[in-house]
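Have a look below at one chain only, the form predicted alone, in structure tokens format.
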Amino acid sequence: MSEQSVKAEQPAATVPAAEGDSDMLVRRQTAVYVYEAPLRLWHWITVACITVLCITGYFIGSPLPTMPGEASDNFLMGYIRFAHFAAGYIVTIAFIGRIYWAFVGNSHARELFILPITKKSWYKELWHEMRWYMFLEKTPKKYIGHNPMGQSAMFVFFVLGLTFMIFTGFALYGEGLGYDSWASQMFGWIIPLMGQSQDVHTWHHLGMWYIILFIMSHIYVAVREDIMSRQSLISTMVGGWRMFKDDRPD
């Protein structure tokens, strides 16, 4: 059991067993405050921004048919690009704020950026969680923060993926603003590093699908764990409290 796993704690509430249970067992429910308000706010801002970025990014990569009439009367792609750029700015600022909160927030705020790869017990629990997700384990372990599988997925798919998208996105944005723009000066080196502008476009577009695959998996796992696991996930990112729904030993 890792240090993040729940130790024996005083139950916050005790609920009588359902009628018909001859042994009148009780189910204890323990609440632990995990995610602070700035972290939760960042999460939902990022959800909104990535939704806008994926939708607008798809249409930028696969533009709509040419609109009839004068160009001055049809600015649909212009609005789409504006929404994409605006969401890109917001998600970048929010991500910088998230990095800052990793330093000043509680210990769970740092889990997104640091994998405890030097601990042998972490690999053992990672394997257990992999088996749990593959329906090869009957019960999961209890974790106050991210479990090892979730922590790994968030780092590889989200932290590294979003960083890649921010860098390549601002490189392309700087190309449009011009060589003397701040974006080109800060991120323009990425274009020759990756070959040429079209190569960056291609990788940036593929990165969008990389993020979409992560989102699909993330939603599935969150819903699955809320139903099958012994701890809350979705409600934790809303209110900050993680609920442990029974007192069975791990």
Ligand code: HEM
Second form
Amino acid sequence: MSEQSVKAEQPAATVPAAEGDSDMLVRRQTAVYVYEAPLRLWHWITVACITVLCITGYFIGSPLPTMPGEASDNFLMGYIRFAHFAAGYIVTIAFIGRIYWAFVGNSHARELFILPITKKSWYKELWHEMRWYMFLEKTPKKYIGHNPMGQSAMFVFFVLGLTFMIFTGFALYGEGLGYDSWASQMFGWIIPLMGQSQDVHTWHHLGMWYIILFIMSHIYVAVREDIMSRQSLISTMVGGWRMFKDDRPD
Amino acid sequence: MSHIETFYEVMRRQGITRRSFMKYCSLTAAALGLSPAFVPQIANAMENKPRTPVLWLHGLECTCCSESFIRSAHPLVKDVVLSMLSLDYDDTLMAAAGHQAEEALEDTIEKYKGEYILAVEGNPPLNEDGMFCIIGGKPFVDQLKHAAKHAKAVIAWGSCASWGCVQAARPNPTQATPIHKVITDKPIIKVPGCPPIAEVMTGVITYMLTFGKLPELDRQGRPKMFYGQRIHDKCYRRPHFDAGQFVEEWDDEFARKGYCLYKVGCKGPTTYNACSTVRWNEGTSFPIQAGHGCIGCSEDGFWDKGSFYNRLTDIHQFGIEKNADEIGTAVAGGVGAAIAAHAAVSAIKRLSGNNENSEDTSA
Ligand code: HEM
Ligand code: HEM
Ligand code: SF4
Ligand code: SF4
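What's the form predicted together with the ligand like, now that we've got the form predicted alone?
Now the complete complex, all chains and molecules, led by this one.
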């Protein structure tokens, strides 16, 4: 695999032809390094944490059947809550690290946070991608980074969703730590903003389902695109290299 | 203006002995969580400071705060505090009535401009120019604004004055409004609860009278010393919560064993109050000790947060009441079905050769 710069949007070696199969730009591009190691590490840490958070969060809301024996012999809720808070801390620190990486990493590291909403062509491509999902387009476009639809979903569901969960989560966490704790000082203002503690619980709980919707669609799309699109996906998030399956133009 | 009596002079005039007075000072120190070293300081303040008058107004309310207040655990505290309060204006407790009472109010406002504390029980309804609550022939909201104008500080007794409570529950036809939304230029101390605990009420007022300053307040204006923690943080059933031992049904074995009431909707984890430490009726018990979950009576809008037996609020926007998990599973189910359908169509398209992408895979 050669590491060619595929940035060449108007490559010199383009040979436009008249009709049929030859109606393509001939270009050799096989693999690009898109996701650097820290970003991939972050992705899989986040996957692990969010899985733990959803499972433990669900059982905080609807606890398991009552434990037999003495209270002093059991600490089930304690462990579940501990796992939730520990994963909460890790996912938050990792997310802060991810934001840092958006500044120092390559251009693909910024895609998660910055939607090119001022670019006209982006909307056109978004529409194209939506048509591809509605089976109205025969071929999707090639993307080195995220396609516009994936990028939007990641921003709206993941970035906003996780930020919401972190803010409400630490507001709730501050209630347990106490009024003078750092968490209460930093995030406690959220509680009166949303009404009272019970409202924050309700919203935090709903937020879980919002994130679950993202995960469901995200995994489906990752697998589907891996099979049906013109580039690799899952192996890209593992090894960092984007492989293209054909030499036809974007 | 004549000589203003000190607290001590008032108490003596009310027939309280020096011995009882000293006892009161040590009880006060204990109630406020201060060390015995503070007792002489409190006594000294009471002996020398001019008495701070308290005006106690009643708006739209059920008088449960007053009822609670006069049942303060220690009769001495109650007597002393009452003797200091009822002198001025409290239409429930004072001897005067009618015009005489309204005159007493005016007198106090005139005489102690900027010095007195205004305690408000209940709240003003603002709809129809406040006509839903008339005191002495005038809307309560006018009396409230008038009395607050020269007050040093305002105490909002109970959930009514603090948040609105039942009369402000949706759809709130009279537009009952909590005090802090009507009086915006005075320090307001919220003492929520339906009613607040007697010892919390006497504790707050004693603190203000003896130290001549406001107790430390939290973000929402509640005294930290009584509202700094949730019921859940100091609940004696908490070990069962951490162990994962819950009452599953009201009449099960676990209810008899006194397990945690979380699963039957206890709102202790979201309610700031002192019930699990101070308790009720002279420290006898509190709802959770009696086997019922907390209903969150001291929290903002607790009437509008759904059933007393659900920890989370139901969501009405979907026509039928649904909780977060029901909505979540329904939507996730819908998305899951859509994904399955989409996957099926994708597979068919692919098999029927509609998709040529993968044929010429080169990577
Ligand atoms: C994707 C991220 C997260 C998900 C899906 C999630 C999910 C949940 C759920 C479902 C609950 C139960 C709510 C209820 O029914 O009362 C919960 C409670 C809670 N979560 Fe999270 N959470 C997430 C992130 C966080 C973070 C970052 C923190 C911060 C440390 C956090 C702290 C808490 C706390 C303190 C509680 C309340 C625990 C209790 O009442 O005992 N959560 N979470
Ligand atoms: C809790 C579960 C998951 C969450 C929250 C999550 C989140 C994310 C986010 C935020 C990105 C964008 C990365 C960036 O631009 O920095 C991403 C990309 C990606 N994720 Fe996940 N992910 C999850 C699970 C998975 C799983 C299980 C797979 C594998 C099947 C997967 C495969 C991918 C792939 C292939 C990409 C790259 C997409 C592309 O190349 O355009 N994810 N994920
Ligand atoms: S009974 Fe209520 S306040 Fe007590 S531990 Fe259980 S949930 Fe918390
Ligand atoms: S236990 Fe809860 S509902 Fe009961 S009085 Fe205390 S705060 Fe109010």
